[in-house]
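Just the one chain here, the form predicted alone, laid out as structure tokens.
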Amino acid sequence: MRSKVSIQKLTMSYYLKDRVVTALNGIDLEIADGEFLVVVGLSGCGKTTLLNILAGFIKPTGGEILLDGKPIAQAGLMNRGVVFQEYALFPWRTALQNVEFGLEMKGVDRKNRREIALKYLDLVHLTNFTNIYPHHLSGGMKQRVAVARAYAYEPEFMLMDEPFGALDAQTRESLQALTVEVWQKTRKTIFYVTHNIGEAVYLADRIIVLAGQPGRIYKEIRVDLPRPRDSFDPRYVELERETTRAVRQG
């Protein structure tokens, strides 16, 4: 398969007080086109700092990431959709309002960024919410408009960082559910960041765990698994307990 992004010895230092601290230590990484990645590992092992690069919010010290060839500049193009913990939505405008920012942003006329933010809000099921202001909706509602949102604009590369970190399991097991379908009817490359290992295993088709001291990738896990999957399935509880042992052992 074509890789869509190619992460090439990249390094990421900073300084601490007197000493220099290494967040990432010489990561090598193809992502294929149309690939579900998720990244796992202990808390500061650099998995943050690698999305946050990827989306050219900080810069790298060394090395180089390439998106369709093409070296990834700042932040701020539309080839990237970003999707955070924190919603991040507008609290003046509608769902609606909010879903057509970026296509107003790329010069999307009113009647066209009307139709696809639509489109998005009903793909992640939220037709009869496009008129309610934030307040109004609740923290599952709020995410599925931030993530048809980062869709809406067509970027090649989605980022998703702890998205349904904040939620209720019940909730979060919903949005999970919804972030395959949708992905399943676009088919974006998507660089997922979780601390819950379930998550990972539910979402994934490879699994990256990342080890600290100083970031490095300790070792990458195929999820061979059918979709819809199924937690109770033997292979399923084996692949959870395979990555917990990689993320204890990093």
Ligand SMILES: Nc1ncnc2c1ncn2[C@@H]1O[C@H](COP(=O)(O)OP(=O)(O)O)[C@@H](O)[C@H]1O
Given for the second form:
Amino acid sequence: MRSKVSIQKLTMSYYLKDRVVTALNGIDLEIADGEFLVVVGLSGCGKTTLLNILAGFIKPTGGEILLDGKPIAQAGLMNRGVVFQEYALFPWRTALQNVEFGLEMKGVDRKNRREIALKYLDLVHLTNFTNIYPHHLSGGMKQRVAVARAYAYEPEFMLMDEPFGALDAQTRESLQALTVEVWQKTRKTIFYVTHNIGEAVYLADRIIVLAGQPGRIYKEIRVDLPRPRDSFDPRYVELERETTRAVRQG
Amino acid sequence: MQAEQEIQLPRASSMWEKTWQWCAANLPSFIVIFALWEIVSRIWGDPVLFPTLEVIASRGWELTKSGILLKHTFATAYRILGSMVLAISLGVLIGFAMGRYRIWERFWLPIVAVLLPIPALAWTPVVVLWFGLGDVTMIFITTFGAVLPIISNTWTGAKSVNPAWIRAANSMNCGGHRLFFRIIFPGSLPFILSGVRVGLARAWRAGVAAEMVAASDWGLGYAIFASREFLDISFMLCGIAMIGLVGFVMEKFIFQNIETMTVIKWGMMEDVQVGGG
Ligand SMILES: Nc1ncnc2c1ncn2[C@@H]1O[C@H](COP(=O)(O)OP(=O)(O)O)[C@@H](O)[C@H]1O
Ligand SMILES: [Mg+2]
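Same protein, the form predicted in complex with the ligand this time rather than the form predicted alone?
What follows is the whole complex; the chain from before opens it.
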């Protein structure tokens, strides 16, 4: 399969007043088209930094990133969707209007906009909450709207930064299942960041273990389990153990 | 009554119910004050210096019927409205410039900090010498009173827009003026509204007070001050009541409704601190 994203010798340093923090050092990574890639690592190892660079929010201090073979700076922002760890819904827009936002930006007309937005709200099982403002929604529902919003924009490349980290275990599990379901339907490339190893094994085609300070790739683990995955499968448990060990050693 | 108020019923009550509840809760205070006034005026026994409620009320009716009181009220309200339009336009513009551009922040911040504590009224003599008595002077003073809290709140609001909103918008190709109108403006609306509310209160106060010295022939402040020539205390009291009433109506019916329809409906009022006196 061809490469969707190609990262070469990527480094990122934050220049603070009194010192320089090198968050990423020499990252080389290829992400295949349609792949579900999960990055794990301890807090502070540079996961969010990597995602922010791929999203185009910050510029790396070194290295090169190609998206569909083109330098990412020239790719613009048109083809990336982002789901954030914190709730980033717009409070002044209803669930439906939030999902419509990206389509509005693309210049899709009102009727089509509504249709597409409703389709994605349906995909995250929220059709009954279209006209509700975010502050009336639970944490899990908010993140479902955020997922629908990112997907409705129909990006080629989806970036998710610990999107379900703040939710309770049950809600998180159902949203993980939902994420896989949506991914299987749309087949978009996903770059997913988490520090939850169970989540990584459940979601990933391939797990990248980042080791901290400065962040570098410590290990790559291919998850060759069929979907939907069964967390009691011995192979699943073994992969969890392998990932845990890699995260600890890194 | 106290106990009833503390039990918050979850259902929405009708407008009549609300009005009734409001009266039941607040009327006793007024009744006590009126009773005290009546007692003092009877004891004092001077119908000119301390008129009874009946005298005041009949004078009030007279003034309302002839339309004089309303005419003065409109004169004041019209000046305040004009200066609010000016103050909001200027204040929001400067506040956003400060919140989004470093250089404007550096330029305006010391100016705002120095001017904010000065009562607008203090400028009256200066402005009267510049523009003479009348509307220009009045609008200048009230605009000055209103604009500073609007600037300072808009500035705070623009700076405190959640960066995650901006990034989310950016990731969907929303930048420049689209970012401003769709994200920055609604995102800072709770602060802007707080600023406008404080500004309006300041303008109303400064406006009425300035009319006493600087208005030429119309306006509540002017009318109250002028009626001292005729020892018309009833007129003064009716004017004062009118000032309170209009201020109350602006706050309760206009402002609270705007907030209820926007930032409160959106659940954005939880973490807003009101700034500016
Ligand atoms: N804006 C920033 N300025 C300075 N240092 C930063 C900034 N963002 C992150 N860092 C530092 O970079 C390192 C990686 O952070 P981050 O990418 O947030 O890690 P993670 O998401 O894996 O927890 C940390 O040491 C963090 O302190
Ligand atoms: Mg992070």
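As the structure is a prediction and not an experimental result, all values here were calculated from the model. Under this definition, the rigid core comprises the largest set of C-alpha atoms superposing within 1.5 Å between the forms. Positions refer to the first chain, counted from 1.
With a cut-off of 2 Å and the rigid core superposed, Tyr14 has a Cα displacement that reaches or exceeds the cut-off between the two forms.
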